[in-house]
Amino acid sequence: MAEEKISGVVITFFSTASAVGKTLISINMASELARQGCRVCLVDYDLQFGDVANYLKLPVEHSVYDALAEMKKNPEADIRQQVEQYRYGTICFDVLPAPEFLDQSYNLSTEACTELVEKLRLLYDYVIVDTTSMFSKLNLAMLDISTIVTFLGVVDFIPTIKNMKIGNDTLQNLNYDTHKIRLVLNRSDAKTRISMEAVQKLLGEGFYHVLPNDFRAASESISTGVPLVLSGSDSVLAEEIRRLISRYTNRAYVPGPEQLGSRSEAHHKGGLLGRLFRR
């Protein structure tokens, strides 16, 4: 029987400024979707810095370069046989992480990039996007045929609350649907003279959702490569993370057995240096 085609839902994350955890908050989805039973792809297009392969400490042998050379000599080519799986006890999601070097991220079109994630979805229930925090071309194709766009925010300095809001006016200027772009703010309570209220103001509208501050779980979460909402952690951070995916799917969050299993690789040794620069 020839298998069914689906049309997944393609979630990208994207910011207009660096360091507000995209990539911790699209990994924790992923991960949540492939506990609740969904197939899962998350795509790593912050081409040239991608983490996402160091925050899982995922060895990686296949990149979104090698699924984009291997569609490019077989346009038929199974794109799953490049891709790398996550794996914590009995859950797992596939990853197409960034280039390995950097050379290879500069002659990637964004017509094959778009292809790639068009493949994708009809592969996979959801394809989680993580990018860069510009509007690149790239960024923009891939804002064009999600389903959602996380446009994700803090409010800590006067120039990130600058660029949130133009970031913003550009995304409503688009014209996209009001439900496609879903404005999340992130570490609401980190120590700001800057308060939430008078943000939202200067945006015009409301948060989406709020995420709270919580470095103390996402510096574990990053440092031993097991996602909050996999790990077992009683934060504050992962139960608002579950409840924003139960948001997006329409879905109670419906906690399952705990994970006792232990990681498919073994844990990389050594410093915080050695962990982050596993390559």
Ligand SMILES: Nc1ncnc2c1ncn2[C@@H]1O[C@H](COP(=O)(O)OP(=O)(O)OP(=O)(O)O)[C@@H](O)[C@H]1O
Second form
Amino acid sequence: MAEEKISGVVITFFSTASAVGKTLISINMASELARQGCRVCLVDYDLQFGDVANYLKLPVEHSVYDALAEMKKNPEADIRQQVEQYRYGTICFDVLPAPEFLDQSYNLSTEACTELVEKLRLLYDYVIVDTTSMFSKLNLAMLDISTIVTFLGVVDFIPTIKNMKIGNDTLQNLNYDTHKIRLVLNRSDAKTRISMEAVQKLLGEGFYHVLPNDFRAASESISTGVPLVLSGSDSVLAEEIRRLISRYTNRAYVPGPEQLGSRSEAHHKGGLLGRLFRR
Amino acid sequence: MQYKIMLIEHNRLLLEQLSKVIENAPDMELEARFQSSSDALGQGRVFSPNIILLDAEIGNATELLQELIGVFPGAAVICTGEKWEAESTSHFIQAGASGYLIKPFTYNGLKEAIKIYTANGMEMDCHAMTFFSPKGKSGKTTLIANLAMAISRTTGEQVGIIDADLQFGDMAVFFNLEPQSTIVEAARDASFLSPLDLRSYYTKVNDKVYVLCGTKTPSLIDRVAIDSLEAVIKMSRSLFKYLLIDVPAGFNPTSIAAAEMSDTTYVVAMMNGGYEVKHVQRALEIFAGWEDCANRVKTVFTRVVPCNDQSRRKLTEAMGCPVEAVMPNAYMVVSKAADNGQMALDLEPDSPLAMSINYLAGRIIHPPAGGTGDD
Ligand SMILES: Nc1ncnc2c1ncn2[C@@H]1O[C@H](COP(=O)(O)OP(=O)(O)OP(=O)(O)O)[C@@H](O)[C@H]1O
Ligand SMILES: Nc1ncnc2c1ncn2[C@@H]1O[C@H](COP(=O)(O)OP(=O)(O)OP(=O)(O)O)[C@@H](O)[C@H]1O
Ligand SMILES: [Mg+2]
Ligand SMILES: [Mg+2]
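Got the form predicted alone; could you also share the form predicted together with the named molecule?
All chains and molecules follow, beginning with the one already shown.
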């Protein structure tokens, strides 16, 4: 009998609007999982204008493009030779950045990109996939093979909410398992004219998790290239990202004592979802 | 107004059919009708039509057209054909025809054609613009909607918007429109539509501004074939003096086709303290493949703080190439406007945003000679 290979968890970040924090949150998720000792690979499938390498200030020597080329040339090769590594202190995780040159990103086949993630999941505990905000062939393929899809949204203005609704309905039509798609609201308390409650009503569904707005912490992390969860940031955003991850991994999350008093009201809203995710 | 129509049609059956339409119309008179070019040329001059319907497939049609224009300077000549062909249409328009109409037509179709073609002529010197952004949330839909309003107000010209952001088009929401038909139907029917018919697929914002609204659900993207989209853009050029096209972010068949078919492509990005300058530079490298890229591609940054000429110059320096315009941070008014189906331009007509929009509209209407605005 062939050796049974254990296949890792694939978590895709998806949205139907841009700039909702897919890249920022996926980087932090990869970092936090790595900090907890998991083997993690973060894949940037925003092939044309991906920001993963930018946000991590990672020089791109090997990209998705090279990994795909190597995979084609030598199907048995160890893909781990084709990845970049992000290191912060003793913590590290692997990254497959988007191609360095635009002309390298235009004709990559969805089949090959899918095969690449399937290969990676045999090598890592977690494969985190960052995407673009549309129902492209590639994104649909990623949604299909993912263990968890984080469907990220923000409460911006009406057009964005219309698109979140259309996106959510489309995802429902794809008939994934109920627990697979996790609706996460980012930048919850940003200056907007529309309430979160109104959005939940429209969507006909509560948010699985709510991440607060912290523009300063977010910008600082992007300009320093250090993910929030690694920089020792005491921001509520870092805290809530950790909490989200602990819900994904089903590990109890105990906030540091200094955080107990300052917990945002956000996670109290998880009541409804707590019921859905009795595990 | 009473229309006195001269009908020239080589097909005997069509001649009868079209004559009937005219004869039955309350506000039209059949002044004369001919089945051959030579008859029209020899005998036509004793009549005094104000509309001439000229069979585009008749022998010597081009010569006849020029002759007719000379003899009847006060009449509008509308060519008629059994199907729409961009090539031959533009040939006749260049030769002096006021428009091109598909036959057989109904009374309403003819009336509409006469109204539009005698008012504007059939625009062939349309300025088509695609608004491209490397990543989404660039502020381009806001920019397009407000620019369209500003351009139409300043010029009084017809302005069209095509929402080709095929999965998540927002233009209908921005203008609070409930479209009866969208780009999906227009693309479906593109092969047998004439520009005039296409006009009815647009949704009216006011007498000057029309929107061809986007798809209603993301899966409909597959129903808008690229060649149909191209046909829609081509035809729309004959309906509007200015045509503004919204496309999905990044390089994809839609955004590439629209940019290829436009006179100007604006690369739009919003300043967010991230890597937007780098993204724009990378996008420009691709557009640099066009010979006339320097004139044809322009860069606009939105949410620029502070929004002044100095910032524009700084961005120009950082980019290593000219920045056409900068838009200020106007989140509150912009989102309030979109939520209510209004234009930011109208909510705060004297705001810095309105000033920047009007500035860019001015440069579109009167392009600065040979310069980019940077000394
Ligand atoms: N919780 C937050 N609070 C404040 N700012 C945030 C938050 N999350 C993300 N941001 C900011 O929002 C911007 C967009 O984030 P990011 O690039 O991660 O979004 P994205 O969904 O990946 O966008 P795109 O679709 O364009 O790739 C960044 O400037 C980031 O700093
Ligand atoms: N000049 C501006 N200053 C600040 N915010 C702006 C400005 N223009 C637009 N915005 C805001 O940015 C967001 C995106 O605007 P808009 O929808 O026009 O961009 P877009 O590039 O068309 O986005 P999409 O990728 O969703 O199509 C909206 O919340 C809008 O209110
Ligand atoms: Mg991103
Ligand atoms: Mg838009």
